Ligand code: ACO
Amino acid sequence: MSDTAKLQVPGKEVEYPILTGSTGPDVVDIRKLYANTGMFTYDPGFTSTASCESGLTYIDGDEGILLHRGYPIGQLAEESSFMEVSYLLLNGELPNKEELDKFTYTISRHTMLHEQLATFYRGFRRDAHPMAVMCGVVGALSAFYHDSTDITDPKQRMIASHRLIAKMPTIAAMAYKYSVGQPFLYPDNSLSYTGNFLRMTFGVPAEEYVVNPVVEKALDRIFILHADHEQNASTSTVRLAGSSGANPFACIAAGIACLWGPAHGGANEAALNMLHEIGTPDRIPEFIARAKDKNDPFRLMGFGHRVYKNYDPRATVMQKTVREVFKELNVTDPVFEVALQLEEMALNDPYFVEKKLFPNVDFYSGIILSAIGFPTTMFTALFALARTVGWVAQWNEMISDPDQKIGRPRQLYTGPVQRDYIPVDKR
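In the form predicted on its own, the structure of this chain alone:
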């Protein structure tokens, strides 16, 4: 391949450099396109546009590959912990035992929230969606932690990153507690990151909470699988907000707002709702027939993916985990049977195989979270909790990139051309 790409436009031919990454598709560097041609590219959804240079996460959707700093997601989910993956994303390498212990200690010492924030929660309605609460509370953190909002100071950026990773479980657990009218539980630094979150969510002050290790491991895996996913909508939102110089708490609040959309973070909730709608295994053929009918608006939620055109590598881990959790908790929910049979039918139906509509991570994670005891309204909040580490890692990378500029997408304008104003009495 030539190291330049030639573009013919009316009246001339221009050349642009071809940039090559460590893996994945090459990219055409069109930063001087407008200066050379007076034209922009048109790419709704930015599906063919590389908006940044990143060394964090790599996805090959055709092959079903997801790597964090080069490590396959399956290996990390099976062998690692969320704290270890968080360190990896933030620092670029897996920690040794001393580094991991120090990082875990640092995160555990940032888990408490400013006491005034408890009053802040009480300003919300009891039936407020947890994501609405999290948007507000995370955005408000910048009003409480002024000593870590100077984005030009690497030390302050790292403190803010640690605070966000540490406080997100507390924020999410308090959102849940507030919705059910139970008292907030302070963090317990003797527990793991995930164990602490489970206790703050399901424990009560009146009795001791014992963390179930199978549930703890399952939830930790879910956190790992959702930690980062390249330049998706919410990550791009965090980067776009950060490109303006906004403080890190505001940037992550923007990411939470974007994640809330049903096409993004709400997919696991939609998948579980669909399984409840199907109800019993005998109704599966009816719904599969509806999914194949072009005139029926019904869609099989939790199947297929915008990026993965093969089996979602995260779903492989979840497929095993869902069985472990149901066995441990002795769950006999018909929804589980619907999920298993629907999975089997879809994987063997020529229609779904041809269209590569394989079960994705959302199909399984919603079932697991429901079995653990989370209401569907908390699903996206848990996604936000896990994705925070990816967001802060991407934000840190962006701030450190000397080529980063404030985001400014262009447009294909189709409105009226210039015209003169007509006074209201003459219209």
Contents of the next structure:
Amino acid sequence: MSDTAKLQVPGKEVEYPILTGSTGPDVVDIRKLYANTGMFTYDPGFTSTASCESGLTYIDGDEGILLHRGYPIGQLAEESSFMEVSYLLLNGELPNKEELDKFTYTISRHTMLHEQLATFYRGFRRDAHPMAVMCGVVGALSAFYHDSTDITDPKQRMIASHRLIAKMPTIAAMAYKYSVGQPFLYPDNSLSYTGNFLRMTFGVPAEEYVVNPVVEKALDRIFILHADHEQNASTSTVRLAGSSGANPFACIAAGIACLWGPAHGGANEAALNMLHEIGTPDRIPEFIARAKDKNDPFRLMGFGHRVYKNYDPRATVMQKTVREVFKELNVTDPVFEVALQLEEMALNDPYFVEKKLFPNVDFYSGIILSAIGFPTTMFTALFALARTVGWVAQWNEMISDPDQKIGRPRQLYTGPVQRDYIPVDKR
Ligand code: ACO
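Having seen the form predicted on its own, can you show the form predicted together with this ligand?
Every component of the complex follows; first up is the chain already shown.
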């Protein structure tokens, strides 16, 4: 604690501690505000509110910096692997070779789903959105894995975390297989985490599936780029659900539901749809004009971010990865040219410059995923798969925090004041 903040309210002055983290903005600790003044703070969308203490991920949105446990995202995406980043997020430090091998082995031992879950899938319509299937199946895991739902036991919490990380690729791949009417493929633990997912998604029992290392690397990188992102909407949802003591599978299902929205995880699907709608570079000015028009609700999808007021560092890595995947797969998708020109035009347009609107991670991820062969409806499911490690790491951190309380925001009430009930025949 370094200093205090004074607040003048009618009739009194109150003083609150200013808390300092290891980096980033200080926070005013207003926990006693209501007790001292009878007032709440008002902050819809939590634009100025730190909801918890966390040591996982740090973002400096003005500078375009994203660190996981102190390590820059660019370095992790270039040099690390999704398994290593998962270990880092869950355990706080990078693993040594032995620790990484053990962790990878542990995850691989949990990749299968309870056999009865295959029947559960058959209850969905074939045209169900994969995110609807994911919400249902992940929520249902709590009915199958009772031995890892005691959240007061750190060992059970870790088993649940490993299960969720390990089973998510199987769940997502099965959602895809179900939608295209192909048989489910069991995991192959001789493959990497990402290679196994590719095989379960695109392989068929009739043929051997050979994992393309460039595609495997690109997808693994996409997973790293989506692994965690501080107290975003879905992570806050997981924490809020978990704060009541709900079991981990239920909490992650809540996170998946939140992630589905087009302002959050659904943006990569929306961004690619938008790029297809634009179609050719000559139509870009028309869409830019619509995005700037106050009377038109249209927004450039994949542009802008609540926290980044600079280039999203994840978008830089994504743009590079598009080129690598296109080269490897010999793809020439006109949509990429539209994206590049749209980005250039927007970055030179005073509207986007003044509002500090830059491409976010989702602007390019859809183009890569589409080149690999994923339908747009799977994009958010892939995001959920990758974000699961962040969710479980944040959930574990919250449960271990001695200051943790049930999340219970208050409100500024503007409804009717107390009035008497009138029977229906007298209204
Ligand atoms: N296109 C055009 N204008 C935009 C855009 C956009 N993509 N994003 C923001 N603006 C404008 C708003 O109209 C607003 O203008 P105003 O001040 O004149 O009213 C101003 O910029 C601020 O926008 P807010 O919505 O208040 O900013 P907020 O921080 O609440 O929103 C959000 C962030 C939701 C990401 C927004 O930028 C958006 O809707 N972007 C498109 C969807 C998207 O790409 N989402 C992905 C986020 S990344 C992720 O979840 C992984």
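Numbering follows the first chain given and starts at 1. Rigid core: the largest C-alpha set superposing within 1.5 Å between the two forms. Note that the coordinates shown come from a computational prediction; the quantities given were computed from them, not determined experimentally.
Novice: When the rigid core is used for the superposition, does Glu216 move between the two forms (threshold: C-alpha shift of 2 Å or more)?
Specialist: For Glu216, whose C-alpha is compared between the two forms after core superposition, the shift is less than 2 Å.
Novice: Does the C-alpha of Phe352 move 2 Å or more between the two forms once the rigid core is lined up?
Specialist: Yes, shifts by 2 Å or more.
Novice: So, does Glu286 move by 2 Å or more at the CA between the two forms, with the core held fixed?
Specialist: True for Glu286: a C-alpha shift of 2 Å or more.
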